[in-house]
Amino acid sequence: MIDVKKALNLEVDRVYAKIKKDADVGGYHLNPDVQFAKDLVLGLLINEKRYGYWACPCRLASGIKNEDVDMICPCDYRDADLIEHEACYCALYVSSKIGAGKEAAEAIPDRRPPKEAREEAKKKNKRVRRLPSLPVWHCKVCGYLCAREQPPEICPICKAGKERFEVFA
């Protein structure tokens, strides 16, 4: 007989290991509370079964992928949350300080705009094509480029610190 709970735990462990490896390669950190992080992974897997995609387990998904695309893990708000609050909304991804246990993740406000504001923004974007208003950061070590409010904490390519980035002109 198949032990369903054991099989589910093995799947959570497998997905957690993959997310952790991807985070490490990309210069990100997962919450050091491994059980908490695995509970979030379980939520992602439940939402994948329910909706067909990894909707953030800390937000209410509509079940319509095009409406939820901004909250598919890793969500569009992760990097801004990490910069401003040291953790993403669900605290799966955390800063190096929290990852090293020097600080604790705290509850943060959800930066996802209300549905009406998201729909209005989509309408405007369809009518007018604009260039991104974010600065482009250049890693002086390897040449990696990224458009975001602040440079990444660690370059995902060469692992240089954020002090090695400059605004690309």
The other form holds:
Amino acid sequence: MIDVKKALNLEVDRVYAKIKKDADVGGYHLNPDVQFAKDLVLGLLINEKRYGYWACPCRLASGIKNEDVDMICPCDYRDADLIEHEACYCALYVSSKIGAGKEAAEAIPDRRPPKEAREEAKKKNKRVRRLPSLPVWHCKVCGYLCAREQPPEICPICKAGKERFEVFA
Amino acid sequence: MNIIHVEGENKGKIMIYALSTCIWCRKTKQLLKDKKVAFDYCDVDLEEGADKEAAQKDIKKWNPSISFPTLVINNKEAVLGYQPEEIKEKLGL
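Same protein, the form predicted together with the partner chain this time rather than the form predicted on its own?
Let's see the whole complex now, leading with the same chain.
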């Protein structure tokens, strides 16, 4: 018989190892409390099964990818929160200080605007003026910029998907 | 709405709006369990349709950005997020 719990734990370990490696390569840090981080990874896997994408485990997903794209892990708010609060909202990602175990991550306020404000911002973004040659695409996850007709399939820096890009200039 | 009651000492009507996947929500529930305080909670991500909408409407009254956990005390005040010191102070723990 298949041991479901064991299989799930193995999957959590596998995903944890992958995002840990990506974090190390990209200059990010996972929460040094490994159990805490793995519990969040389990939340991501549950949300992947429920919604089909990695909705932040600490935010309420709508189930509509297009509405939740800003909070797919790693979320659009991670880097700003790391600078201001030393951790992202769910505290999967932390600053180098917390990553080194010098301090513990604490709960922080949610930077994600309420639904109405997000919709308003989306409308505004559509009115951005383009330069005549090529649009500059901005990765909302890591800040990577590139000038080309379409954004890359996957961000070459942080591996975020193409839907995480916006026209920057 | 599926509201779950946790037995304990009565420190007033305590309602936690939570997410089943959220670690900070889990810590908030655990704090009250450790202190043996009675409370109710609802995991809003497990609700569907009209119940999910209703839960969000309730939370919005206390917390316009609808973040989790939102802990409502006696239908009078709320603690937003995992704030152990504030929770202990407000409940006299």
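A quick note: this is a predicted structure, and the numbers were derived from the prediction, not measured. Positions refer to the first chain, counted from 1. The term rigid core refers to the most C-alpha atoms you can superpose between the two forms while keeping them within 1.5 Å.
Enquirer: Core superposed first: is there a CA shift of 2 Å or greater at residue 13 between these two forms?
Expert: No, because once the rigid core is superposed, the C-alpha of residue 13 moves less than 2 Å between these two forms.
Enquirer: Does residue 158 move appreciably between these two forms, meaning a CA displacement of 2 Å or more on the superposed rigid core?
Expert: Indeed, residue 158 is displaced by 2 Å or more.
Enquirer: Once everything's superposed on the core, is residue 22 shifted 2 Å or more at the Cα between these two forms?
Expert: It does not reach a 2 Å shift.
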